[in-house]
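First, one chain by itself in structure tokens, the form predicted on its own.
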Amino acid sequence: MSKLNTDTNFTDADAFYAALADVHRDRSDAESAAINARLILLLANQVGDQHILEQALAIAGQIHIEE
């Protein structure tokens, strides 16, 4: 059985983090829902295995907001 791998496995988490930031600039917050929508499947689809995807849905689903 896979497991998700949860470690830090960016070769550049700052240039992501950047591009990331870059893509949702200047856009509406229904434009900026509907990119991270389409870059959720797409990045589903490149991992592809269903165990691990409910893994990664199962973690993100845990909120914890702190005050």
Second form
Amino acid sequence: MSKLNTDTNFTDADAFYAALADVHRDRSDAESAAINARLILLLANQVGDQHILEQALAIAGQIHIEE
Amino acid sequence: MASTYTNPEYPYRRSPDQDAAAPVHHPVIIVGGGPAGLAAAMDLALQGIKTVVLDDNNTVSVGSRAICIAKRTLEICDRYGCARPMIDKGVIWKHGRVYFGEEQIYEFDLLPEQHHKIPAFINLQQYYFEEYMVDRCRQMPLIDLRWLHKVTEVTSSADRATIVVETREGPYRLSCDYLLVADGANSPIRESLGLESKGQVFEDRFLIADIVMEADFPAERRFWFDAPFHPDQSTLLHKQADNVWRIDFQLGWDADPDEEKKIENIRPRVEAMLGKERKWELEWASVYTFRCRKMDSFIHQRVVFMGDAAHQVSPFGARGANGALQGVENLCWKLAAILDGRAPPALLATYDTERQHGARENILHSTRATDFMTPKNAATRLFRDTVLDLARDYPFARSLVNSGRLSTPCTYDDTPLNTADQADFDPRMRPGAACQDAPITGAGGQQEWLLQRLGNRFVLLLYGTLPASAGQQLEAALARLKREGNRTDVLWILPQGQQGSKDNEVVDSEGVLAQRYDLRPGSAYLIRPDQHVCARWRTLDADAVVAAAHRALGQDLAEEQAA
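Could you switch over to the form predicted together with the partner chain, since the one displayed so far is the form predicted on its own?
Then the entire complex follows, led off by the chain already shown.
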């Protein structure tokens, strides 16, 4: 069964992070949220494998935010 | 205030130049006795060039300022002959911890790799760094160090620079072929020539509190995002020599620099961090903001800018003084070759192209670290906090955490001085890369290091033995380079188990050298005077060595210009 890779897999982690920050530069909160949604869908399609996506969704869902 | 260091006072001395009827001419005058200026004087002295160094003050750095000295910087200083006291005095560290809130989220080791003479990093107050450089400069007869000689006017033309120097005994004039300017980030000379250093100002303030304390903390770099004792801001703790600890508190843009520097405001911050019981004394405090910027060109006619005057970065990642020394070593061998008539003046332009690349790299890394540490909007703040949260459990997220990517030497990939690889090699030591060190054994059986055998002139590194005919051709090629003034020494590397019989025959005692340089019998590397690779071959061709040396000396550039 395929397993979600949580080890480093970026070809250039810093460049990715900088580009991610750039796409959010000078955007409203609503625009940022929309950008994030579009990005997730694009990347999810790239991953494709439902089993892997479900593992990622499970980790992503484990949030602990103080209300 | 505690004081673990007393600044030396270097005396003003009258120079015979001040009594000359006409302005005295020097090949090279250096403005600024900080790390870049002193390094340039030593580098040029090693290549036989006399310099005059002018400094408007009479001492080294006031305050600890830059404290992280990277491996490559120490390797450069080792070539100058002043690394030993730095390493002996400095605090060697290679371990770092990153915290988010209460918890440690990960730790790292800088250089798990064995077989290097020089440690990955040391922490040493800038005043010691400069003092040891001054000590070394004073041993070098080619360096004329003039304290309390302040340059007040610079005039530049196509073939020389002339300056006015102010002293307590009045002004005098000098002229030079090249004026090397290392007068700091706010460079009055740059301003006076109407030149600009352009870039980004970061709207943030940081408090440096250097405190003296006896502590049993290990010599690690500790970095907190959103520490419980300093919420919503970052904090750095780092050990220096003499039990001085650097604490760097992020304050935010609205902080009042004058208020924050007061001991009554620093004390509660430090107590919140270390506890009220711990005994410490403040040694030095400073509130700083920073910029990332550089000049469009580091060369203005015969005026060449170095260090912070040429390029400035945020302190995260230790790229200021470390970047400055990489620039100096790039410049000085080229300048020496031009002054000696061994290379065309066109070679100088590659100091600009190669170090613009270095400066862009340093600015890029330092800007990214700053952007990570200080998110600019809600979206990037959320990403940063999410990265930190995930980093506890998931290794991929650790690669995104950025509290400063520590300075590593720049590789000059696109420089016209390189001869491109024709054969298949591991890319690590490709043309443009700074040579990595490796343990070797000399002919007398003594343990040495590769880098001690490189630098200040071209070196051809050869692995194994050559057929007799190739040996003769090589002799002829080296003789030709020598006739042209460009001494090129051969360093024979013998495989493990063999024994050298001449001074230039050394053994790859641990097999590390062959591995790091991807050597096979017959492999050859041509190495520049600044210890950067400029060409390599699987099979030596004597004509190719001459062509590569000529190329590295900028002769192709001169022809292009003439054409």
